[in-house]
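For reference, the chain that follows is the form predicted alone, supplied as structure tokens.
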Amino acid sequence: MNKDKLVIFDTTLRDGEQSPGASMTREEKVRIAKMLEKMRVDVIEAGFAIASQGDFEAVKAVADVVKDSTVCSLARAVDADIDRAAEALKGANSSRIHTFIATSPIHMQYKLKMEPEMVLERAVAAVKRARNYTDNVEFSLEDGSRSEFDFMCRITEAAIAAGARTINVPDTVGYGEPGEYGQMFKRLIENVPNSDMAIFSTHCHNDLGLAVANSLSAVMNGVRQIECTINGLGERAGNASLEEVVMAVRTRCDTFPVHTGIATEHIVPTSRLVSSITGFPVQPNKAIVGANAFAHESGIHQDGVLKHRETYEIMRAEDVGWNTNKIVLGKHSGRAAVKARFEDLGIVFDTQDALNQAFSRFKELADKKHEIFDQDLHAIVSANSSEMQEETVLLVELEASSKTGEKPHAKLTLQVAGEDHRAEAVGGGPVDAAYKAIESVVNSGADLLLYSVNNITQGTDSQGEVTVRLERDGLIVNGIGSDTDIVAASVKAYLHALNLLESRSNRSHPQRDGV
């Protein structure tokens, strides 16, 4: 049968960034955008241009480098927002302005303090202003799933008449249920006279764990765009997961009347890139991209898979970017082989110097552990990315000890603004002691919100990847560090977070009104 194209609208760089601590630099957004483009994502929402100068510059940078995907900026139904979005998108081959206003009674009354008629007028004016800049205008009914149906029909019809060609009805607070959410779209499309002039879209939050289910239910009822994020990243419980949506449509092609243009083999590399940049680790049992997604421990399952893969696997690991070659590289591998493997993983270095740094770290790691896995290579790239920021605090030397019957002790040397400082401390463990020693030098005033350790690969010589979340004056950052020595990894993560606090302390967090 003929299948419609399902537009994949990725908002990792905008809504995903609204996760506390997930704020990204301009360069990090560009790296992710390039991977999304390689994955053939249809629309990349690069940010909220009015939110800050940093957000404006990030949207502009993405618009300037992405050529094959449409680049989008969010804008409230406010003239200044729309003008700012248009300015940021000037360099895009294909651009979209995504404007929105709240339409639920509770939002209109308590947040906007506006009557419905005024909201409708504001929506129409915003769409018309955006159309002065681009034919590709999307209008969103914020908190649409809790809006009154008659008003939803009126504002949708008016927005389409004003020139909107995509209508998004988000489940902003994750309140929707698949049956009713899908039926809402069916009724809306049937009752709005000019609905055939627009593509209808979902944007679902995962507060009840139903974001993907709600999105796919909407597809079965006429929706042809899904707004989603890599790894389901997003504020509160996150957004609909891109990888789950795409693979559900692909795997159950017998059920869904749509297809996507996504190059699925880039899903896992993109997932790892987003995880490393944001510092949000992927849970091992996460569908599609979790470390255990294609693992089988049960003897019955193992036996079945060995006899015939499809007994317990509905997808091929290779199709989403997992590599079945267990041992990839070793200490005797040359630069060309390492570069080729990076390219197989979707990792391309912009400069020779960046490749040299990565190769140097590869050699250091190969001296510490016998087997180098793909996950190790991703960690190397993450470390290089972390090192590219302007660092004010650097680790020069670390010594940590833990002995039965004695208090763990750490001694280190830090370079702060070019000057060496030595410190030592005792603590509940070597990591605690190291962190106390660091703070005796920097006195950051930050609160430690999270300390998390994950093994990157299997084996006792595996690298440990540590995530540290710090908060100071309302700014939350995630630092990451990896090493075969878990204390060293912990110190790297803490220093990474401290440097992020310094570099981002003057940048406002992008979490503002949004869909």
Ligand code: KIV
Given for the second form:
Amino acid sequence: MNKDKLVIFDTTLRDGEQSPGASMTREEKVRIAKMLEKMRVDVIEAGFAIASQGDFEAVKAVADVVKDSTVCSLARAVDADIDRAAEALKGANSSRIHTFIATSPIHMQYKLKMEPEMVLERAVAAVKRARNYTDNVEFSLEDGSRSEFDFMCRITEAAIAAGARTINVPDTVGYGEPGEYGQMFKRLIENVPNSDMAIFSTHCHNDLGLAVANSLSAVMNGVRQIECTINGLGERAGNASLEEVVMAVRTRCDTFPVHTGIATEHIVPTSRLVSSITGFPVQPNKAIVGANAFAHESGIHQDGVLKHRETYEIMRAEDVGWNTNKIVLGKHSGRAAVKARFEDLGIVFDTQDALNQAFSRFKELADKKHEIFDQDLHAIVSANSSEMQEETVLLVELEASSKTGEKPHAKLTLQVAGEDHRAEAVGGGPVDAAYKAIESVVNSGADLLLYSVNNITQGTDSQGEVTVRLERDGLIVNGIGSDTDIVAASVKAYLHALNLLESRSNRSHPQRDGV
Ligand code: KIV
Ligand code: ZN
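Could you please show the structure of the form predicted in complex with the ligand, as a counterpart to the form predicted alone just displayed?
Every component of the complex follows; first up is the chain already shown.
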């Protein structure tokens, strides 16, 4: 079969970040972007430059460091957005401006309060303005899957004539179903006279669990770009997941008329990185990247796999990066070896001080567990990220105990704005007791939405990684803490979340603020 290239457009840093609580710092976005580049993602949507100064700087930082992938910024179909996107992308080797406007009757009438003709004019003007900055312009018909077909044809034709080279028709609300969504593309490509001048693209949300199926159905009907995210992160139920799309196309190469350029062995490490930065754990039974995705529990399956792997396995775990988790370092490893391994993972320290901090965390950890894995190194950097250093609440000392027949008890010292405070409490367990003790000092007024523990590597000496999601006044944050001691990891995660609540209270968020 003669195969076309399927462009993989990753929007983890933009749509993924719009998941409540998933916002990332500039440094974190750069780390993820470097992994995406290593994985040979074609286009990285680094953010929405106009949304805030932080978003602008993150897009700029990604544009400045990524050399092999195209870097993209989202922009509404308004001049200021497009100019801001172009400004942020100035340093990129290859850049794309992605401009959008809603085209469904319900969005045009109630959200935009605009007549279709006006929407069409705005789309054309936006594409033309973006073309003044770059030849690589994408136009999206927001809520495309609920738009009227004739209007879609007209606006698509006009956008292509104005210079758009990618036409994206999102299933913004996750309403589409595979047959209908695929047919829509087929008809669109057949009916738009200049459709051969553009690549057609999908962007599917997962509200009905159909995002990947819809994206693949579109591919069978002429689409050659899929917009997706690592671990399916994204608004509400998320976006089509990159790992599922890529592995479906690769594993069923007998069916799909396309190939991707993705280096699939980086999928699992990237999934781990995104999970540890955002604090969104990956469910164990998640396809490709879940801990159980390649585990065989039943005797019949195990027997079959041992006799002949293909009896129950359609993909090789190592092809997506499982088992590449070699033991890399231990307590005798020196600074140069640790630094080199960090660099292999795309983590470069800007200052000697940052390297020193990471190295001393490494040494502390290596004293507690003798095998240090890549995931441990990611956890060390997450815990040391610059946002952590803007701490207003710090842990000085922690003592927690639980004994059969006695109430679990925690005693701790916190430093708040430079002053030491001691507190103690009892609780349902040592973690509960520690959180009560913290709250007796800080009185945060935040609601705990989620508490989850994952072991980062195998074995009982693994670091536990705890995610804590807190909400206060509509602002949601995820705190992460890791330690070989679960109570210590839990306290670190809680304090991380409290510090994020403080530092982000004054920052705008594209979703919350309705930009
Ligand atoms: O879901 C959507 O429609 C979007 C567009 C802005 C591409 O994210
Ligand atoms: Zn979206």
